[in-house]
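Just the one chain here, laid out as C-alpha cells, in the form predicted on its own.
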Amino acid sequence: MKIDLSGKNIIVTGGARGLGRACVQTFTESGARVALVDIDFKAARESAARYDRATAYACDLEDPDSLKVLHQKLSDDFDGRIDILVNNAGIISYAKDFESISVREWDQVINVNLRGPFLASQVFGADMKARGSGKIINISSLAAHIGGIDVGVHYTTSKAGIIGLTRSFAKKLGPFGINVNAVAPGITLTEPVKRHLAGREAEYIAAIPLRRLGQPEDVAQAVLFLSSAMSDYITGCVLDVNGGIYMN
C-alpha cells in the first residue's frame, strides 16, 4: 500500500545527510512538500536539488534566534501551515570516559539533540495547536533504552530525554488533534556509523536477530508511517527500528 502525502508540508531537520536525507526522499516520493533544514546550508542545497518538492533552509538548532528566523521564513513560504515536523537533527558522539567529557561538549550535544527538538516542537507545535492538527516525530535511539553501545553518556542522555519529551508533548498536544511520536533506530548505516564500525560489522550483525545492520531507508519508512493517516490513533509511542536487538 502506497502512502500518499500529497498536499502535506513537512519539515525535516538535519535533512542534508543520513537519516534526514532518507526521510526527505521518502516524503517527496510520497507527494509531500519538504523543507530540508540543516546547519550546513551548502549540503542542504545540494541534497534538496536531488528531489522534487524539496527546498533547503539553514538553521542552527543551538541558536534559538536561528530557529525564530526559520519559523518566519517557513510561515511565509508555506502559507503558515506545517503539517508534520520531523526532529531528526543531531550530533552523534562516541564513547569516552565520562570524566573527560567537557562542559562545552556536553552542552553542545544536549542543546542540539534535546533542546533543539524541544524548541522546534514548541514553535511549530503552537502553530499546529492553533490549527487543530499536525504530527511531530522525534528521532531517539536504541541508546536511550540500553544506555548505549559505543556512544557517549551525553548522547545517550539526550536520546533518553527525547522519549520523555515525546510523551510530554503527546499529552499536552493530543487534545488539540496533534500526534507526537518517536522513532528509536538501532545500529543504522549512516556515514559516521560506517566509519566507526569499519571492519567490525560482522560482530554487530551477529547480535541482531534479523542478521543485518539497519539502513537509513528502514528508519524513513517508520517515520513515513507515523506521518500518515494510518497512525492517527497512535501518540506517545516509541517505535523501535533495530532488527530485534532490543525488544520492548
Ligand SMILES: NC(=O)c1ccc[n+]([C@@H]2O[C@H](COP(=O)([O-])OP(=O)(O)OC[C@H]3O[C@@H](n4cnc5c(N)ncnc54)[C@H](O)[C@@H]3O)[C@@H](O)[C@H]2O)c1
Given for the second form:
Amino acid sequence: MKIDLSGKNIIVTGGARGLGRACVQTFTESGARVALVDIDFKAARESAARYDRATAYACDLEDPDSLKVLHQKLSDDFDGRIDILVNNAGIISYAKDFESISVREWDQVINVNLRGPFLASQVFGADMKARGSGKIINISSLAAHIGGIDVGVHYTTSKAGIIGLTRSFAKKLGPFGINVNAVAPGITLTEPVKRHLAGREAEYIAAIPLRRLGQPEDVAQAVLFLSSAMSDYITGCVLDVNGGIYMN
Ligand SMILES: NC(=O)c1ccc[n+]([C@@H]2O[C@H](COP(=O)([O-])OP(=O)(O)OC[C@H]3O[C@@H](n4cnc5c(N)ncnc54)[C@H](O)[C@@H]3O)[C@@H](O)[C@H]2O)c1
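Would you mind generating the form predicted together with this ligand now that we have the form predicted on its own?
After this comes the whole thing, all chains and molecules, with the earlier chain placed first.
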C-alpha cells in the first residue's frame, strides 16, 4: 500500500546519510517536501540533490543558536508550516568503558542526541500546537531497552532519555492534535555501524530471530508509518525495528 504525503512539509535532522537519508528518500517518494538538516552541509547538499523536493539546510543541533536560525529560516521557507519533524541526528559512540568517558564527550552526546531533539520539539512543537496538527518522530535505540550492546553509557542514556521525551511531549501535545512517537532501531547498517562490526556481522546476526541486520530502509518504513494518517490514534509509542533481538 502506497502512503501519500503530498503537500506535507517534513524536517529530517541528520538527513545527509544513514537512517536520515533513507527517511528523506522515502518521504520524497511519498510526495512530501523535505528539509534535509545536517551539520555536514556539503554532504547534506549532495544528498538533497539526489531527490526531488528535498532541500539542504545547515544546522549544528548541539548549538541552540544554530537551531534558532534554522527555525526562522524554515518558518520563512515553508510559510510557518512544518507538518512532521523527525529528530534523527545523533552521534553513535562506542566508548569501551565508562571510566574513559570525558565530561566533554558526555556533554556532546547528550546535547546532540537528547537536548537537540528537545529544543527542536520545543520550537517546531509550539508551531504545531498553535496550528492544531502535526507529528513528531524521535529516533531512540535498542540500547535504551537493553543497556546497549557495544555503545557507551552516555549514548544509552541519551536514547533512554528520548523515550521519556517522547512520552512527555505526547502528553503535552496530544490535546492539540499532535502525535509524538519514537522508533527504536536495532543494529542497522549505516557507516558507523559497518565500521564497528567490520567482519563480525555473523556473530550479531546469530542473536537476531529474523537472521539479518537492519537496513536503513527498514527504519524509514516505520518512520513513514508514524508520519502517515495510518497512525493517527497512536501516540507515545516506541516502535521497535530490530528483527526481534529485543521484544518489548
Ligand atoms: N545505525 C544504527 O544501528 C542505529 C541504531 C539505533 C539508533 N540509531 C540512531 O539513528 C540515528 C541516525 O544514525 P545513523 O546510523 O544513520 O548515523 P550516521 O552517523 O550515519 O548519521 C548521523 C547524521 O547525523 C548528523 N549529525 C551528527 N551530529 C549532528 C549535529 N550536531 N547537528 C546536526 N546533524 C548532526 C551527521 O552529520 C550524520 O549525517 C542516530 O540518532 C542514531 O543514534 C542508529
